[in-house]
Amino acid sequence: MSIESQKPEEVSFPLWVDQPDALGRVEARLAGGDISQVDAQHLRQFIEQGFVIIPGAISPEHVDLINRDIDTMHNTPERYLVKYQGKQFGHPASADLPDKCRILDMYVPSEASLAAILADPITHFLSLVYGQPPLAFQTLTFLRGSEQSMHKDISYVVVDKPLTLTASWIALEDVKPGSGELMYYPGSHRDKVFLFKDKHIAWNPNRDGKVTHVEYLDFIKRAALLRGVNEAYFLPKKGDALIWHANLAHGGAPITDSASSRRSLVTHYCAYEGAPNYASVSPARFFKRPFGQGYYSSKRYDLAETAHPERPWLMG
């Protein structure tokens, strides 16, 4: 297999991506016309560097729309659910939100949102990765850098396959370096998966403690400096798009230039035959809604069809 298990009877790989044979089946896809140059090129960099970056995925001024939502959500704070210090959740009260504040699931009140996280540049690559449509089902929308260290989306983001875990992020703006700007290690994707207590994917707080977390972070960088692989920034225009593996290693830099702001709009993203796990802590509160090429659900949001007309976007 690319990637290299340390159980291979805890963890599954099965993304066409992850095999062996994975660049041949491009080179095949592609002399069979089923595929374009460009598909071609982008597969090939998401297999062998675990991301991709698609330029201009949304426009710019489709951006424009999404940071009109973001400045006027205090205008209609019940609609929108946001995130502070950690655990404490709210309505936005002002235009003026805290630095380290996140936006959850954007896309439920923000139609502008869902139409960038399932935008057809984004929904297409991620249909030729899962061979099906793809499934939003969260997002956290940055106002600033995050800073956080160097981790993989699956110690925390859990779905029924670990590995069909997808992530797309998508710059609200021009980011300058020194804003915190997203970095990540290029070919971490194919490092040795870390098992907390030997057995299990995801960081569990109360069973696995925070000296173990530790552990897992300096994992990652012993495993980038055992390649001899350095941290790699993404600088992106207004509108471009990075694309990456459940394994690929990343995170926010530094910001060491405190007037920048660094707005993004962050989707996880599983096949739309996979389901994260807050589907089966409440399956009767599960929907998948169809948009464009691809689905969405929440788990902040009633997406019921028989939702409140006047409350729709309140759990609870």
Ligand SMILES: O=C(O)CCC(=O)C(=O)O
Second form
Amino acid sequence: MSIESQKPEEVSFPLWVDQPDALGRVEARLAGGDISQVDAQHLRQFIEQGFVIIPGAISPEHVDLINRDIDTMHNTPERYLVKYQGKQFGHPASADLPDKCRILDMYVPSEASLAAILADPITHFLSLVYGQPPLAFQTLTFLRGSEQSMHKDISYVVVDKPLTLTASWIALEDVKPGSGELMYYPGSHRDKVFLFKDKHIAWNPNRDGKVTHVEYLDFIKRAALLRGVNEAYFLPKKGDALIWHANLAHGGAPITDSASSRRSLVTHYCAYEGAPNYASVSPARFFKRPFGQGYYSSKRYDLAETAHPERPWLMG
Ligand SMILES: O=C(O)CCC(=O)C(=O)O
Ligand SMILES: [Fe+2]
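Can you switch from the form predicted alone and show the form predicted in complex with the named molecule instead?
Up next: the whole complex, starting with the chain shown before.
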């Protein structure tokens, strides 16, 4: 599919922040006293650039509690899930986890993680974007840089309304250059959405194959090149957060300092009334629990009211 060939009606942007009058609405709400100066500044950045940086979203002391949970989770391995090399899942067997592993949905067993992904600065901003509270439905905890190519999460993370997806990236330590820092193309949320087989927003490996995936990655780079935009790098302090738009291209920079860690917590959200894909696959297991000013659900953990408080965690 060429960059020029997409018909606009093929992709729906339901959120107000993606409508042509979005900046005007921010100014009107600010003038009406409905939002603060900081809210307006955050919304403008999100509307124009496709991301917002919230410095100090989580306090360093709070981040220490999350790190402590990571460092001690092998003591209660049945509570935590870790993904290695693409598809395998397991419980953390030792304190030394493989570099490329990701801890899954850590907000269920770790209350410190839950309090971070639904911390007020994050839920407040997302509530402005959604016009209702956010639903956090998936996290990946990284110990090191992912070195992932520039991509858009809508291609992999499926929700009922794809362009309502958002994600937060919370720094669990100060990020140093060379550690595989998060990178992104500012403004790429306004680039065309790649459609697999000319109609699907999400990549299906069986249907679309790997060659098409390479074309997709190339499409994203060419779109940025066409606009003359280079990669921006996120070098946050511990506790800073970056929230990205569904259609913002991002990835992990190459790791040039192999000794450096890069702990981070990535969370995907949709609106409270929205639904991640797994809700339609197993509706009987889709539960939304309130926390702070938001909600959470999980595909991998049993969040039914009847789940046993000591071992509610693993399903099936
Ligand atoms: O943190 C990174 O290196 C990229 C993570 C990412 O793209 C994601 O989790 O969606
Ligand atoms: Fe991503």
